[in-house]
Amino acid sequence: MGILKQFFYQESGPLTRELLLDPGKFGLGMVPANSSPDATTTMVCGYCSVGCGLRIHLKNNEAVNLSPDTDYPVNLGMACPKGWEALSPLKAADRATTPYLRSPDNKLKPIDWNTALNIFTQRFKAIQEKYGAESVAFLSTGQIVMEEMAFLGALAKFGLGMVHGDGNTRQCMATAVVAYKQSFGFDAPPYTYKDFEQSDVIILVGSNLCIAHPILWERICKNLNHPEIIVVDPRLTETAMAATQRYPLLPKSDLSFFYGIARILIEKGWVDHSYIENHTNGFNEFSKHLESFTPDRVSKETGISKDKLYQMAETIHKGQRVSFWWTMGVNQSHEGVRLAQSLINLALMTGNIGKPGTGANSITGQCNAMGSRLYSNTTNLLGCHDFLNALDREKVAQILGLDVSRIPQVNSWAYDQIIEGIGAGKIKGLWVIATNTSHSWIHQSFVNELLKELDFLVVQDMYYTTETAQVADLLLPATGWGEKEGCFINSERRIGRVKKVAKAPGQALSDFNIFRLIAEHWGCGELFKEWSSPEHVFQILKRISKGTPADISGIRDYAMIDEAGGIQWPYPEGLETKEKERRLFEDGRYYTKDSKAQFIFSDPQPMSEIPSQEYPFLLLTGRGSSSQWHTQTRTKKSEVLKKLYPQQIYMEMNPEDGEARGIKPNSWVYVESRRGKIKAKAYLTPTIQLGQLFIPMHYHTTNRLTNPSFDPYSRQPSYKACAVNVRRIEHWEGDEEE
């Protein structure tokens, strides 16, 4: 039986007893061999980075329903609306069930897999031959399993000769990665979710936890310490409404704010000098840097009164277990890295790290963003190594049985640089895997014009209807969560299992098997002969990670992950523990050369675009509903979820601003920036400050407005703030979509 027929037989054909007895074969297992046809199995949710455990109920070996797993240490029997509806997207009518090729009349038309793979190989090889190996790049995702991420990165860079590849995780967690690396010596979120229940002071910055991570808000609700809940956010979000203290600072004044808090703590002597002396470097320089951040200055720059500044500092001082948490309001900022480090600095200087209920804690967005950080082979060499380090290259080459010359000696361009490379004529071919660039990238109209300039665009996705798939030259149909095997790593470093509980539609294949086929057609299949299934790749990643801070060499196999209810890294060989929650830095030792954490800081920088007479409002963007997810590629497939949020794009505005502009509730308005104009429905609410607007990020026109500003260290886009104008619609002016 040919390899293509094998894949179709296993992924969409009849299930045989042989397959059930060998669920790891080709990485396409369904349920454990000792399960009955109507059993249940547990796996992690495929939406966000919380990583909830779901019990999948099977009938005739296929998922028919699900419920939250009451024993899983992440969600403890809870699920958000997206989790309850996780199976719905698999049955969508617009699933890509065959490869598609753009025809001369500019329409996507179905072709067979063999033709698709030949075209993929011939077109990309021709581009590389004409323009050089670096002329082809890939953009990946935090949505596929880590074994697929590793395979993609290894195939692209070691097999296909690509140098440049990045993931959409650049849009959500790059800031936290760089902040941790610089401060701790490694990308090491130190916490466990149990810290939400053990803190007596919880500080949430740029985080609408109630909406973005509702299960984590439920963990706070389980806290018996009656904690102070401090929310720092310009908007009166659902989370801010539930807080005990709220700090509605001016947008992007956070860095000045937290430097001012740090200065007060030092002024009052409310710091842990013993911890600072024994476990950190750079505090004296940091203290000197703070001298100019007087309460008067900080109050003026942030809009927060001096009394409130002292109140927050005193709350931190009185807390016995203070935890600092941030999400996209920090990460998606023009100075996000330094802002994240201002929170890390506060945790270090008060000794609130490495102990229950403490930490400087980044919560990421995507279900496998952490897997991308460690194993995607994009910004890091596979498994926590460095492309620039000769010893690391030799180590990885030896483990993989590669000629070391196949490993690039330079770092990849970041996402924005790859996009810029298209405009500069340096990137001629692009391979987009499980992400929707045409919708989600900042300054959307610009990137969509650039995609048209490519010689060849390949999109690999579950659906043929995404904005990016609709402009592809070649579309490869992929399976999704629930139709494949592998692992995700959640925000608290927990490795959890993903399982095949549904058959793929038509000729769709798992990303893993698409990569295998591409390797064979390209002629580099021999390099990846050991990469025969996701679990085989997991064993490879164990060997590569050994001796690194994220060592997972002690995890026996997939069954061990199941038995443990997920396993947090690091888990080196020889570790024997049944603890379900483990935090980092309990011994005060970090991953730097001298084992000490670093105080890192710099002067606040102004936004690249501020309100003006022509564009007098500041537009904020963010998550609009717990039932929406990113570009709605999957959530809009659920009729249940669609009933839980407005289907038409809306703009939130302060009632006083609305009255001044003659804008009434539920009226249609134009919102316009220097980059584009969209139509939205006005929602007037006092939760928005004067001079500010808010539009959820999920609607497909929102990013026509956003300003392509980037953090200089992480290169993460600053989605959260740009200057706009708004006016009521007197008459229809064009083809803006509602």
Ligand SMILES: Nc1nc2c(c(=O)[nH]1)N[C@H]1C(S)=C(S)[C@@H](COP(=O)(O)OP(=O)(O)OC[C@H]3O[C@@H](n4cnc5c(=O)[nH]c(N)nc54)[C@H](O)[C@@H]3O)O[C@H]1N2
Given for the second form:
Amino acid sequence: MGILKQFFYQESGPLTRELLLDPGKFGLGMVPANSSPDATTTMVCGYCSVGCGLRIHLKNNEAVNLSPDTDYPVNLGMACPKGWEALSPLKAADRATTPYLRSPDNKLKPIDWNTALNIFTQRFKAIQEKYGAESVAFLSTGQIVMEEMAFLGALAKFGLGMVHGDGNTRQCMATAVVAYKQSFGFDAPPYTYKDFEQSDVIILVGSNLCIAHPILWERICKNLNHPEIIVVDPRLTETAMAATQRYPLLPKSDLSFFYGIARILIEKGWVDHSYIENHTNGFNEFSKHLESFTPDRVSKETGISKDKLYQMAETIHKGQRVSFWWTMGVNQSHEGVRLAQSLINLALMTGNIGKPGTGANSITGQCNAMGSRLYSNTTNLLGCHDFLNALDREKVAQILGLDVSRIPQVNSWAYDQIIEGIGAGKIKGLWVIATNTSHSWIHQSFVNELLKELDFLVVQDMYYTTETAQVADLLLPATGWGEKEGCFINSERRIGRVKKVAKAPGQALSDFNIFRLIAEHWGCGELFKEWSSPEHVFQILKRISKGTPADISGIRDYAMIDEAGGIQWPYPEGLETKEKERRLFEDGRYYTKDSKAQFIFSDPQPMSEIPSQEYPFLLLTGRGSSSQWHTQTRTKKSEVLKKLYPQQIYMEMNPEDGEARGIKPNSWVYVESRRGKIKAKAYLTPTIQLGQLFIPMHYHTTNRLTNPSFDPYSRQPSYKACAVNVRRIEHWEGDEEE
Ligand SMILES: Nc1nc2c(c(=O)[nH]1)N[C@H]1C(S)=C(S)[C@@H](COP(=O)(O)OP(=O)(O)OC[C@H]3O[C@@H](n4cnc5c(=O)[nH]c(N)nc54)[C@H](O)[C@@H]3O)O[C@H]1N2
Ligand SMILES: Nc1nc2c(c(=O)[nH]1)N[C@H]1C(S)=C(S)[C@@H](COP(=O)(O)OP(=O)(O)OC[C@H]3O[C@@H](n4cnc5c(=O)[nH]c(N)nc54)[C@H](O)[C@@H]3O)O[C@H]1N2
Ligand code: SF4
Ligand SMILES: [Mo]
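Given the form predicted alone above, I would also like to look at the protein as it appears in the form predicted in complex with the ligand.
Full complex below, order starting with the chain above.
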């Protein structure tokens, strides 16, 4: 029990007089980020990937309030409602304050940590003995610090013998990762936020910046060049309303659209031949491929007039500094990788990359989506190495002091394959950390049926009330942002600090300490003896990154990150720079063998579910408001945020469609797909095109409707297209949930 006591002391304050009198003896000590009783410390926000700096105001070393950091280079004194309210979810009444175990009468009952850890070990080991080591898998997240992600990935694969583990970043960033890797030779978003201020043409594709990355929108507002702001989105979003040009194309017609634009640029001679010649491969093949994308064809396929196509091409041509930005309207598509590459191709062929105000720029989603891309040990070996490459395995094993045989020689299954694996009887145990699968996975009822088939499901979360926690066999109570130490990496590759400014509730422990305890109980603690604190792990990750494109070996320690206001990767040893914003590819050299970027393209494919007579509408889903975060486990705990968004699920529909079906504003309707039927309130609005609908993802029934279709290269789910029908509710069918 010794080690546990230390952890409780570290997490929640002293348990015993002995600890109180001599904290140093236990080596872990409680936070004091700052020693004076009333002070301020700074850290980055724990919600989205913008990564705003927040000043946390402390009383007796505990957070009492916060305000946006005026000196941080990301947000320059601004924050959105979630940031302002970031502390309130920590105090919620449904925090998991003790481990829970499902009892024979099917209820979650509190247990102590020692029992929980023994059960974790016994159950997973028994499953592995019976069905093989790879029959236990994990699903992780873009929302824990990178030191915890690395620890989880290393522990699961090198310590517990798992082979398969993926994260919610599959739902989110997988497409951008694959697109960049194939085109640039490395998963490398090239931009820095200053590019928003330096562009004169900003093209936002499938990105509702005002809602999803509000402070990046504020950065655009600081642009003094009176930029053209172009929004390509089937909906007239908040961002589109504020744009100077709008392209409300038909959903999933983007690939045809951007090939059409590329063809016009070539036809008009508006391309940068010298850039193409010196820094790229495959342009001739690409231009040949574009021949059939005539303005007539593209206009027909996208619903955008030929004049508008020429207007967009001309705007790109006239721009001195053109930047292309994309988010989920691109990544979450059945052909997302090729679509992202169609934007990369446009930047390359017009030479709009590696210069201020330019770039083919994927914006990430979660606070640490990029940390997960680099260090989660899921789809690539720790630090963007390759499980399939013997030299990479040797390198990582040597740095970690491991026997190389502990490193799997195969790639992990993707999220959807892990889920399918349950159905096929190949995955029998699952450990879910900081993601709410039962709510957020596509075709929710399918995954929820499969979760029941598992022999053992462990969920590690801050709350015992999440949809996934409620079906767990074992629930491990975790602390959250503000209750632990580590780093996040934001969209512009900036590593920022997260600090412990609040005590853990009850016996909750940081994910980091949970992993340490599991290692001990499993019997592989020896392998991780160097992994004693987040900052020690940071030092290990520096060594692993050395020599890779994302080298951070020159970052001395946490204090240096604090002093610098966050540090962007790469930051190799010997780099002496005071620059606060750095972009990639300024020398025109990419991470491929011949240092050239590659044009990649293929023919557009039909989406897997097309509206029919029975299901005549196409349903889009996404973010609803700047005050709602995903499955709402955190944002619904804030009384302030709750006033800023609709409490009940709603469906946006064009008023003409509403009238044709006798649907009145604010009336309840059924929305039905081939997979399920839900109730929603009709919100009639001309911002939605005829034949289309939109439902925010934040309500727990939305994903009952979505269709499990995936990009073939990235295996990212296509959340933004499924065929549905809508019916007026004549009378309540009482047994159904809304
Ligand atoms: N307030 C808030 N902010 C968030 C989040 C949150 O939950 N709440 N989540 C964070 C995360 S993890 C992410 S990934 C980001 C997501 O950020 P965004 O991607 O900006 O958000 P979404 O609303 O999912 O999707 C963006 C747009 O894609 C459009 N779209 C749908 N289909 C198509 C299509 O075929 N073509 C085109 N061009 N567009 C299409 C939708 O109409 C929508 O407006 O937001 C992050 N920020
Ligand atoms: N229909 C539809 N579905 C979608 C999308 C869409 O656009 N449309 N978008 C997809 C995208 S882009 C994303 S990123 C996913 C997000 O989907 P999820 O990852 O399922 O969403 P969250 O609500 O953020 O879940 C995070 C969980 O981690 C817990 N948590 C928070 N911090 C910590 C911590 O420090 N430690 C631990 N152990 N737990 C913690 C929270 O309480 C919560 O239960 O949803 C996807 N689903
Ligand atoms: S924009 Fe994102 S990082 Fe900034 S305060 Fe809002 S949620 Fe936090
Ligand atoms: Mo996401």
